[in-house]
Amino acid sequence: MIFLTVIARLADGLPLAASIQEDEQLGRDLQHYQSQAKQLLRKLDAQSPDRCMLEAGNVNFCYFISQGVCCLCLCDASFPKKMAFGYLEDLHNEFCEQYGKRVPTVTRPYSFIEFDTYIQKTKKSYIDSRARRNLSSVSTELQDVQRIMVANIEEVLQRGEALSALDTKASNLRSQAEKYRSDARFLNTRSTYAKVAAVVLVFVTVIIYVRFWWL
């Protein structure tokens, strides 16, 4: 389920279009999540990761940034990551095609609120069970879906930690993990060579022993 969708200008977080799905389970929490979405949009900048998932308990915030436009959605934690980012990219492509040239000049919030019609249509195609099965079988550009950065919304908003800093930490962790794998491969290779050398040494020793003992 996708509960909230917001399209905003990256430069200042100005909301350009939005769509809200009322849900009994979220209830009043939806207003809290709307507030968090606004805070998050104001924190994003050109140095932020272009794709990110922020965990918030039973729901996740997902956003996609490109061409100075940020598409963000709030979805159930069980909603597939690939589907969430496919949805955001679909919205982004259509939005930029229709309004891309006007984005830098608008001054009023929700200047393109009529885009909600397309949001609703696209959201339905991703939520419908049969459509989801069809879409999941289609290859998308999200080949690196497993590499999308995942963080916690509270860490980003309450502690004021920049997403760019989190991305740097994630990159450092990936580098350290790659170095560990490289070192492990080197040690394994070295161990294999040592075992082969030991076998060869034993074999040569036996040959020398047999040769000089029996001849």
Contents of the next structure:
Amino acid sequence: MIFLTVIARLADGLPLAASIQEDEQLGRDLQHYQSQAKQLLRKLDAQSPDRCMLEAGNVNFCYFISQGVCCLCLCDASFPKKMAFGYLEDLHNEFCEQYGKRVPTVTRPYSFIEFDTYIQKTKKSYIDSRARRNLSSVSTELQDVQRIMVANIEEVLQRGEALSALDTKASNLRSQAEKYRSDARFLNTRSTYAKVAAVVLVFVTVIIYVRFWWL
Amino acid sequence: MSTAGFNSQNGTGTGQTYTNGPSQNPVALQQPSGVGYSVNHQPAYNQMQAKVLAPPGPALYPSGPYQPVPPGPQVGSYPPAPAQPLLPRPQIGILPSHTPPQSASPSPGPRPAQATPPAQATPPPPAVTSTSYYTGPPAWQYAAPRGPAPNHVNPAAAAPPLMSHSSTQPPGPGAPPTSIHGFTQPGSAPPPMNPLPPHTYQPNRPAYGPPPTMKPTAPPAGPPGTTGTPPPPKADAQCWGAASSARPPAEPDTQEGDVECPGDVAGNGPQAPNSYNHVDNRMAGAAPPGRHLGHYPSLPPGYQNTSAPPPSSLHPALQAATQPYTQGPQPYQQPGGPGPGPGPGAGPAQLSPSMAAMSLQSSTPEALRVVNLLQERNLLPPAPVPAPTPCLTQDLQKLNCSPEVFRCTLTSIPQTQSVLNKAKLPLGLLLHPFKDLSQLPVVTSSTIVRCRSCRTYINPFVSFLDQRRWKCNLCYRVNDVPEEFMYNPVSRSYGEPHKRPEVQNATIEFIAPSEYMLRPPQPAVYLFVLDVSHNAVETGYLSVFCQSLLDNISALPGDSRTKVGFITFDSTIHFYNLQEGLSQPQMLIVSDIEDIFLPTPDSLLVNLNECKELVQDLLKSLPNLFEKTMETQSALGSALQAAFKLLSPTGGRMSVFQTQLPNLGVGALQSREDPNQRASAKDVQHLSPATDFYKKLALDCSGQQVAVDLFLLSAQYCDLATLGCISRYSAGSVYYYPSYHHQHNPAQVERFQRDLKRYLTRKIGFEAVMRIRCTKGLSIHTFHGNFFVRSTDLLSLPNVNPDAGFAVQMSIEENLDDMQVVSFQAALLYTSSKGERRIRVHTMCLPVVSSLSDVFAGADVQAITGLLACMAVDRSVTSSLSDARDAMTNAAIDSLSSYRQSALTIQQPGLLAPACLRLFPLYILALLKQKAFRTGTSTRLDERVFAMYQLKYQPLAFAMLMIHPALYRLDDLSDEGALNIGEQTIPQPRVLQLSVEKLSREGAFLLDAGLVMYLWIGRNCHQNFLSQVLGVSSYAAVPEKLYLLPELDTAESQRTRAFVSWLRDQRPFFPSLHIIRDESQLKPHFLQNMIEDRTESALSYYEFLLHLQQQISK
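Okay, that one was the form predicted on its own. Can I see the form predicted in complex with its partner chain too?
The complete assembly is shown below, putting the previous chain first.
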């Protein structure tokens, strides 16, 4: 079962098309998964592995990246991996064919929402057990499916958090360093003043001395 | 979802700022006063010089362009005021003196100056004389008849005895304005003229003053007396004016005057109007005796004078600041003007400042002109009543939101709740947020700039502190301007955030980024739920519906994802499987109505593009499918549940067609209407729902973004009060076609067809939410319209359509002491049928005033009526109809009596109202006689409830027609004053009073009551009209039932049809036209709309006024 499909631009995570299957079992959780999907899309970049399956409890996120477009779906843990990636590739090909050239130029979210119609149809053919037989070819093409990386959604999302924590720490460090630097400079100048003041004092004393005692 | 969307965004951006136009607001307000002064001084100087020079003065007066001149140009002139710097000290000194007296007026500097003088000076008699003098020129007279209203206020404010006192004490401040008056007029014309004018005036006075307008209105007042009296006051005024003026002006004025000469121009125009006002006021005052005469018939002559102030005058007037004040000063000024002899030098200087002030306010007094309702009967303007314009500076007013979209009952917001309580007028907003607009700027940007704390969208009324920061006009928080906002896509320039479209347009639409979406945009989904019981088939609506849908199926708003579905029901529920690939539609019948389920969840809602043929097949066969049905029961509740299940995953629109009382399964109802009970004097029962099933279901629908629109076509009672809940809480709309029948009632059929067409093809927004924000200190507490209030101020609108109106009530929680303006912002977030998430933002800005008379001056009588109607509907449901009726009457009594007690200082007999509220009693009476609230046997419960829905749901412009229909005479249409739209010429007949007295047997009259129009043909109607327009040979040949104007190739016919279709085109629903003869069955319906006449159970307008007067004087 595929609950959620999102196609987004890799560069900035802007969603381009999406399809959602309401499901009574999932119910409210779907909201949660949607926001996870959004976060995930924002995290992904050109360095991410181009195929990956992320476990999130009893459901899996699968995504497939190519040509600057990321296709992501949320499916049952029991849903065959092969099928999921076959489905994503199928979508990706069709999507790039129809809208590929316009992807970099759009600014509005869900600009290609009309692709939803195709997504739903494709989904139906992949979910339908009778139709699956027709798709057996898919599995052969996807021999390398075994090599698909499997990770946990939490890890992926938290990796980001760890990074951002690192980032904040670094920026803290930096700001503190700057503070230290300014403090140091302040101290420096103060000591310089003190020295100058001492010299001046001596000088003045000398002058006074010369003036009053020497003459 | 929606809430989250709202919250999610960050207004934050990195801030940069400019000071820009908007920021001016605060600044501008302050400035004008200063400017005004400066300007004034200048002219004065000029005058001085001019005296030597110029004779032209007199010419100026006669030119008489005054009215047009004042508002616009003057304002414009302010900015130039560069002179200000010059003005410095001396002026300031002057100002303070003025200000103290002004205390009442909230408005900026200029107004106060004016204000003060009136109070002191205005003793009525002198004023009269003075005015007359000025007016002397012919132009004056013209103006007077129209504008008569201006200010009662002045007289009221000014105590006659005060005159002498005032002259002594206040003179310093007061005096200047007076002098100004005289001067200003000249000023308007070229500067040189000034000197002469005063002279010319004086001579004029005697001649003009007595004769013109005054006499007719107030014969008893004793015109002779007035003429005689004037001289002494004048002298006084002049004297002090001279003295007072002399000191301040001396130094600065001279300098400035030379420099600024050009500046003076601004003010003049307005003055003239002021003077008129005085006269009028006087007249009103004098008039009282006339009242005793009492009967309307006797009055007519008097009416004529006052009759129908031109709408145009209102607008400009409003713009000016406080009206009432201005009037007062005028009388003084006049004396000053004439006084040339004594202290010309000093006088003029002072005068000039006052002139400027005058110019600002000049027009305003119109709204406060006291009208004695018992005497002036002809109150209705000849054209539709325009919305008043708030007293804002022109810069702001130019940017302000259109009154068609956003209207406030009080265009001047009172400063405190106590002032509001004193005024006894409701404070609220009327909105038409999704109105079809011809011009709508749309902005796409990745960050939408909003206030960080109150989430207000950036708008034209915010102030830019500098390039990088802006100050929210609702919560006053200072926000940063994001980097992106520095770039202006329109002009392609950088660094001018105040030129961005967001800051230049009060109505704007944003394309929302993905933060504003909780789920991807859903397709447009339309589900039709059709009653196919025997009763429904009898009415024959099914074939009309199917045909309409077939005709418009490709015009349904949506994209390639659009989905449609159909459910029919009688005692069972029928689904239609339209899946692609089927050769023909498959009907699936579910007879288990207690526990409804969907037979095939996937294929009941289908993609319209892909299955269009199947859908068309179904529509073609549907009418025949049930032709022979004998099933009489209706399981509406179950059908709705099924439809809800079908739509809940996606949301969408459910259109329900029902023709009888649901009597099976859940939500079954019983007839509650007892026709015999209607006759009883007891209160109307059953206005509230019989069961909460429909409300609960509607709330479920609202939660799933489903809206339910109800079409009720029925001859019998259907309990609309209960069924209507399904639409009311799901933000749907209700259509009601009483006695619909495809053969017997062709007018209804046509209406149904046209309405359906509009309904199917109009714009639609899905998953909408609306939030209305207002400046800190104001709070919104009650909402009217169709929606569900999700959190305290968030309206959930599963669907929003362009024909829906809303109203809200407000209260003032904190004093608005230090504010000059307040703002209101309505933001509507919706998904268009193309899957775009958009935000439409409307912002309105209104001035704050502290005095009660200013509050009255800013009252918008139509908006007040609209809001009162909404409140009365609530009241009649929660309490009782008679309660609601009493409440409405009391609203009129309270506000008029508080006006009398607090805003009027001179008590006169009669029923007095400010000009802006002159229609208030009439509208209240119209409401009392409206279907929704009237008593008597003739109103069926469903019709009453429907009228109530309409009052709450229709935008104000249409609701007003339903409250107070318009009557036109059609047999003498001419092209005079006609509108030209495209190639068509549309005649514009006068709006007549709703009284049989206005009908004549020789004429043909069109009554436009919003949803229905009656064309009444008089018994002796002109042969010409009968043959050229109706195409019949004689009166007797007019058919009994005629719903169409025949298309004849005559000029008369073309004119008439152009006019009727123009009226129809202006509204989103289709009013059916009934052409009736004098003895037609429909005549009672026609006559019921004659609101000013007496009916068996209701008072005539005059009686109602007497009733009000009685209550007020108690």
